[in-house]
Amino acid sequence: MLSKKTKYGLKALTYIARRATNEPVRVIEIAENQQIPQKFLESILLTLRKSGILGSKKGKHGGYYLRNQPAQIKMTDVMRVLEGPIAMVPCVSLNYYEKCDDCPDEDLCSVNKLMLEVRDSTLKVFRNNTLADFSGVNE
């Protein structure tokens, strides 16, 4: 299931895509606009800040901004900051790959199997689209 913090950085995302400038828009107008609380929205932006998708401005003017134009911006990157690891089960992660405690043998199990295909199938929908591609934005 996705959660808020993913699915709140997605809709601020989409919304600072949607601008007709390239000025930095401010987390109130974002919350507001998006409805969503203020405090865990900047947690967020901070986030995607640290990560390099967002740059921001202090000051009056100031407010976050796209680093990239959208079309440049994968769903990959942005999932893995949000949510972390986009596989179900660690034995099957590119990034964060881990061997299970209760598997002796992943070559013969089926969750195994059945979580690579999983992971697969979401790699290639998030690697296929950019926020360009949900937000609308022609570019």
Contents of the next structure:
2 protein chains.
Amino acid sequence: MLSKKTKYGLKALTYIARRATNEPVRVIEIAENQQIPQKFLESILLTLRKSGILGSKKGKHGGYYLRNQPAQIKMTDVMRVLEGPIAMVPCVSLNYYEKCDDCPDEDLCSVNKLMLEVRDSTLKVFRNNTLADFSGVNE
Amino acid sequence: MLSKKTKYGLKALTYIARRATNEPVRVIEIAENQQIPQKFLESILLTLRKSGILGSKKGKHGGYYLRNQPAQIKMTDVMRVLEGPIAMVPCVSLNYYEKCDDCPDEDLCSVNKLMLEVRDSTLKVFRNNTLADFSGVNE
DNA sequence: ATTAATCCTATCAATTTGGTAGGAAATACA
DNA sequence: TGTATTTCCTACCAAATTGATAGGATTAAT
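Right, the form predicted alone is done; let's see the coordinates for the form predicted in complex with a further copy of the same chain.
Okay, now the whole complex, with that chain kicking things off.
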């Protein structure tokens, strides 16, 4: 299941992307419009900023803005920041690979085999989608 | 991430499927061979039995066995029993559909849109795989 | 009877999740 | 220069979930 963090993060990104201008958007505006607890959202946007997806500006007229065009923001990156590894087991993860200590031979491991297929198909979806596609900005 | 429960369950099913005969297999044998805590595995096999995937026999010479041929056991069913809904959000779940209370219109919801694609692609993998395929029984 | 297995209920510690609180730091503008 | 406004940071917390363990009841073979 998708965590609330990821869900809120995606909704917030969509909200920002759908704005006409690229002026900074205040947290409270997003929180109210998307029905997200403000303080929680604050921490989520902060991690999105630290990962380089969002930029921020402090003080009056401050807020968060996209660092790139929506069409340039790949969902693989967004999902990795918000939800963590895309793979369902570390032994098939591209970016967070880890060997299972209970598994003598990965090539013979049925779980590995199945989850590799799942990873590939999920990755394909995220690679084919940018923030623009999935928030419907250029339609 | 895949829960240990699911991982252990899949490994256990594979172990049973790879046995030449369909004689009941004891929990302790699976636990030892697959490095799974015995008591935990007991509870997992129990839910697999209650869902109809496994059968069991009590007492001496007892154990668990497959209710159907490996090639008849679809991974969609197995995954739903072990891991729960395949969809990452209830609002795109086929079997456990639930409306989001914070979402006025699903057709406009970007999360819904993206997760629908993910669900479809994951479902395709699970529908294309039976226990036989993924444990390599008929190769 | 005895032994060997599943079945069932209850409990529990550790981790993760989803959030809140309070204030420090930076910025715009009067 | 002061004040309002916003992000930023740290710490904390309650509830739910996960990954087990314990102990015995039940069933079946010999």
